[in-house]
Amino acid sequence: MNLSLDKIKTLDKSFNYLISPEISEFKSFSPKLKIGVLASGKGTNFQELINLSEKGELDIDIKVLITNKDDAGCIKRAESVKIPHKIIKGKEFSQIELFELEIINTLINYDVELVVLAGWMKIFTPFFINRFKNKIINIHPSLLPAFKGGSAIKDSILNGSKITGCSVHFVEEEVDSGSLIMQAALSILKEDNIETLTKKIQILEHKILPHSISHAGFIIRSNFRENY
């Protein structure tokens, strides 16, 4: 089976899924929530955020896209709507802390409130995480805490799992850990392979990431008001 993502979107209702918690409305932010997106790949989740922002459905201001790859598809998506972007590659720095410091300074310069890891294929050290404590969220293609790491979809199939999905969580020092914000689950069918399951999970990622951003932003703004 070889379906494009657009084709599978039209078949959205052909597979059952469950989202928890069930949240149907986005929070309102005035001024808009200022986010920075870090992505390493095609940027389909990034595109979903752009679409929701442009339609006025999600009160976010995407201040900057940061990627670590010259050929990442997310770059063209940023350029098409004039979102600033910056390519920061780890191999260009002698120490990982210097690499992370460049990212930190970029996010600070753009006055980012919430850092969104949307397909960012690098592991951050405590140096970075503690600088944005409780202000970093990540989307991962499994039902955490199951199948952490970079091959979660493949691992779920090889393990013979009957159910998988995706999770959005706050980022802590331990990889793919931290408080869960939202999860989506679906059944793994006999005919599923890595390609078809990946595309189904992408559909669910597009559903839960925006609501997770809204929820995380609400927490951040509420904490700011309490501490002001």
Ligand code: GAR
Given for the second form:
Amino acid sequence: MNLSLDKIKTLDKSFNYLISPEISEFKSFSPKLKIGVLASGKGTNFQELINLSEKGELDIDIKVLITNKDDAGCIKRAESVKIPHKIIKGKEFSQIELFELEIINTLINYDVELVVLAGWMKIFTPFFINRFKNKIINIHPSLLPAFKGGSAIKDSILNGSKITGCSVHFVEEEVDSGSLIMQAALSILKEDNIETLTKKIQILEHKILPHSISHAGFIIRSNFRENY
Ligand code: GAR
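The structure above corresponds to the form predicted alone; please provide the structure of the form predicted in complex with the named molecule.
Every chain and every other molecule in the complex is listed next, the one we just looked at coming first.
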């Protein structure tokens, strides 16, 4: 079933938005797509993936959560559904590559096919990115290429932007770059502030991240079949 844009706009009455490409059904994966989630914060995007997986709507197997913060909210979410988690902190390693190697080894041990950066707030070097080339996706709270970096929502307000949104893209060496998979746009209203805009953007993130995972997983599985 393809939802038309008009239908999508009425899913949440508090604001209008546009998602492109249009939302279509999730692809089926058998066996389920094995993903590793990297997150540094509350983990609301991670939670949405847990929910869709538990409802059987998205064929993913969340093999591991990796975080770089002791007190990240995503840890409790993983514990509550018994998803393995690992805290790997940059400051505990003498070199960034050793930190990244620890993450790489964890993802390999869990046999992860797709790496999902869902609020991961640390920049990876080419060493990490090239190890999982075309197998890492990132969600970012702006309409890329506008407002890259760690304060995208604040920057869009300070800039006086009238429209903003969120993007999911494949991760390449340059920060917040790489080919776009899906974007969602919404108006910034006069009365919006960082808090209200963050809430609205996250509603849209929870829609586009799962569909982007489905799309990326389909590409990864198709390439795998072609090469073997
Ligand atoms: C999300 O809004 C995501 O776009 C942002 O972190 C938030 C995590 O929220 N990511 C970045 O800013 C990456 N540059 P969550 O922990 O509730 O999923």
